[in-house]
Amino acid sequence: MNIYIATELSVIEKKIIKINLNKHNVYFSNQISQQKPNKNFLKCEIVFGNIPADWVQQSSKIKWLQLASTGFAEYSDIKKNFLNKKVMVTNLKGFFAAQVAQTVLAGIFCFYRGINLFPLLKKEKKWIGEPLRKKLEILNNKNILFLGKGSINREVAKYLEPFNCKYSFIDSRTKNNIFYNKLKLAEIIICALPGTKNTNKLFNVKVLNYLSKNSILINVGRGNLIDENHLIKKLKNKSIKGAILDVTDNEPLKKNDPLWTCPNLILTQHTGGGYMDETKDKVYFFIDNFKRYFNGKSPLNIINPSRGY
């Protein structure tokens, strides 16, 4: 089989692929931003990596695309991509759960234990000490609302078990009145929803106004979930305790984006799923999935194009 690798790999990672797929023709390319697909891509049945969506329309060979991400938003426009072609697409659903969950916990502790303040105080050589102690909180017994029942939120829930937190899960089937009532009570709201038409600006003005003054809003799903302009207003007015955004509507943020200077906001710059062996483990995931495909089994994490995840 002809396999096209459209993701940046180290020498060692390329060697891992060559050793494991030595009976197949493997073509490596790091130039996935180019406008036109190259000749090697056009002769491949299998692709590993996030290629430009319109490339697939230009290929008569491709049968399976293994994404190097969980997100699928760039491929959601039927007129511009391959959703009307018989191409199987798989993603990395569940791959980032532990990493993102730990980023969520780190962000929560920053707010509750004042960790976000100490680097600033150190820079200013300003000692607060005792007055700050009286403002610190603990995670125990907090009321937590999860938006999404996927692997990330399930992993966070596992980590929260020692803290005896009260939590509930919301999904697309939850009635609005239940959703709003739970929002009012929630002290921590964790969003790990996919980016679809139904979730676009889910946290609009109306929904954000249901948040309590003591709440922390966390988004580790997709950047289009939140009306950022209104969130900024609420943070500046101290209408909520804080927010943690691993994803934003525009990435990377422009220099003049108001999120940079917004108070009570932690920006983790879409690093929540990252760790030292991330790319190597993605390679192993692809190799294992390829072996399933080659042996006639269904690969893991097949995307439903009509839902976008």
The other form holds:
2 protein chains.
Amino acid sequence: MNIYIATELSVIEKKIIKINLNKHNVYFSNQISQQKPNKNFLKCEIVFGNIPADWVQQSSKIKWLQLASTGFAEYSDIKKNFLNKKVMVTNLKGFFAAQVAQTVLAGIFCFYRGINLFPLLKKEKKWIGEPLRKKLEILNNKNILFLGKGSINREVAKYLEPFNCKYSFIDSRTKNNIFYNKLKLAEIIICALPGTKNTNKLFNVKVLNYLSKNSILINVGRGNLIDENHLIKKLKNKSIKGAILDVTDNEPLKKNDPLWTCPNLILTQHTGGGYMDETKDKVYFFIDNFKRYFNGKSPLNIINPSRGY
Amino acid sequence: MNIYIATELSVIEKKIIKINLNKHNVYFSNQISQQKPNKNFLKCEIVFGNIPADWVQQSSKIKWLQLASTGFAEYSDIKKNFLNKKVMVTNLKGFFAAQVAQTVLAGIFCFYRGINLFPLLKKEKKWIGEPLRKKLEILNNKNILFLGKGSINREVAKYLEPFNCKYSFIDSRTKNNIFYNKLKLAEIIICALPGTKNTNKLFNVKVLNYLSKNSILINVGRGNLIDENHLIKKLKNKSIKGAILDVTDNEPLKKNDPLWTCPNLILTQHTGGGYMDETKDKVYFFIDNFKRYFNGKSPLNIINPSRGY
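Coords for the form predicted in complex with a further copy of the same chain, given the form predicted on its own:
To see the whole picture, the full complex is given below, headed by that same chain.
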């Protein structure tokens, strides 16, 4: 079979693929331009990696696209991208759950235990000590609202068990009045919703204004979920306690983006899903899924691109 | 009864004491000098707060000293401080466990998820993003060594349950060869040992050199447990991954202390035990313990000062 690898890999990762798929033709491409499809790509039945969505329509060979991400909003326009092709698409659902959940936990504890301050105080060689103690908090008994019922939030909930927190899960189908009432009470709001038409700017001025003074808003979903200008206002006038954004409207942030200078905000620069062995483990996932495909089994994580999540 | 309050309290906290102990004479003292005992102190049978150790010998009235701390090394010289007085001493054992344990967890996740870097990058308006992902880690399956079997480490262990870590507990009675072997394998070392003669500079050059390249050393015990100069060397040449010090040899750190400029080090400025309601909750603990004492029951947390922990 002809296999196109559209993910940037190290020498070792390439070797892992070569050894495991040594009976097949594997074409590696490190640089994916947004322009016309690569010649090798056009020969391949199987693709691993996030090629530009409009390449799909231009291939007469592609049968299976294994994405290297969980999100796939950019492929959701089936009519335009897939024409009438029957291309199976699989994603990495659940692959990032532990990493992102641990970034969420890191962020929460940073606010409660002051660790967002200590690196800056250290740089200034400034000892505060005792007076800081009274500003710290513990996680126990907090009221937590999970937006999204997927693997990330379920993983976070697992980690929170020892802390006796009160929590509820809602999603984009939850009725507005229930959502608003829960928002008012929440001390930690963890948003792991996908980017769809329904969730675009879900946290608009009205919704952000339901947040309480003690609340921490965390977004590990998609960057377009929040009205960033209004969030900045609320953080500046301390009408919420803090925010942790792994995803933002613009990535990378431009030098003049007002988020950079916004107080009580932790920016994790879309690293939430990352870890040392991330790419290697993605490669192993693809190899295992390929073996299922090759042996006539159904690959794991088949998605319906038109749903958008 | 005459009760002396040697802890700095807010108006509200004083009111809580006055209301609860309204049948007794309560003397408040906000400023404890290291010199001669306060006159009111000399009238009192009961003391709440950490008075200078040598005051005890000068009082003919004192029967019970409720400390506002867990540690009590400064009272350990019974012969000098207590002469032959039968003074009952109680401490706040366990009171700080959840707070300190959560500072420990915050520190660990900061290293693994990069949050010790993000506040500094934000200040510089510097986006790194993608390349940072490969430097991040997750807590799962790490090898953890707890030094000390007290309430802090037991609390941390409770929090670590969802992460499938391998861990062992040792204390200052563990044989050296067992200690050294465990140190070599440990990826996270959490030191919550008390300050005694046995533990002084426990982490000397030899012991620090057993730590592996991937290890994070955390000290929430006493500042004198670690040879700081050698720790700095190891952090600078990256022969260990990182360190989190809640306690240091000198507190507050002087401007020229080399810890300030040491890389891969989080300094939490002895705030580990702190939280918003810390003093109020200490007051409530004292009131409850006083009621036990007054009703002829044994107060909680009676300690033997000569043991030093």
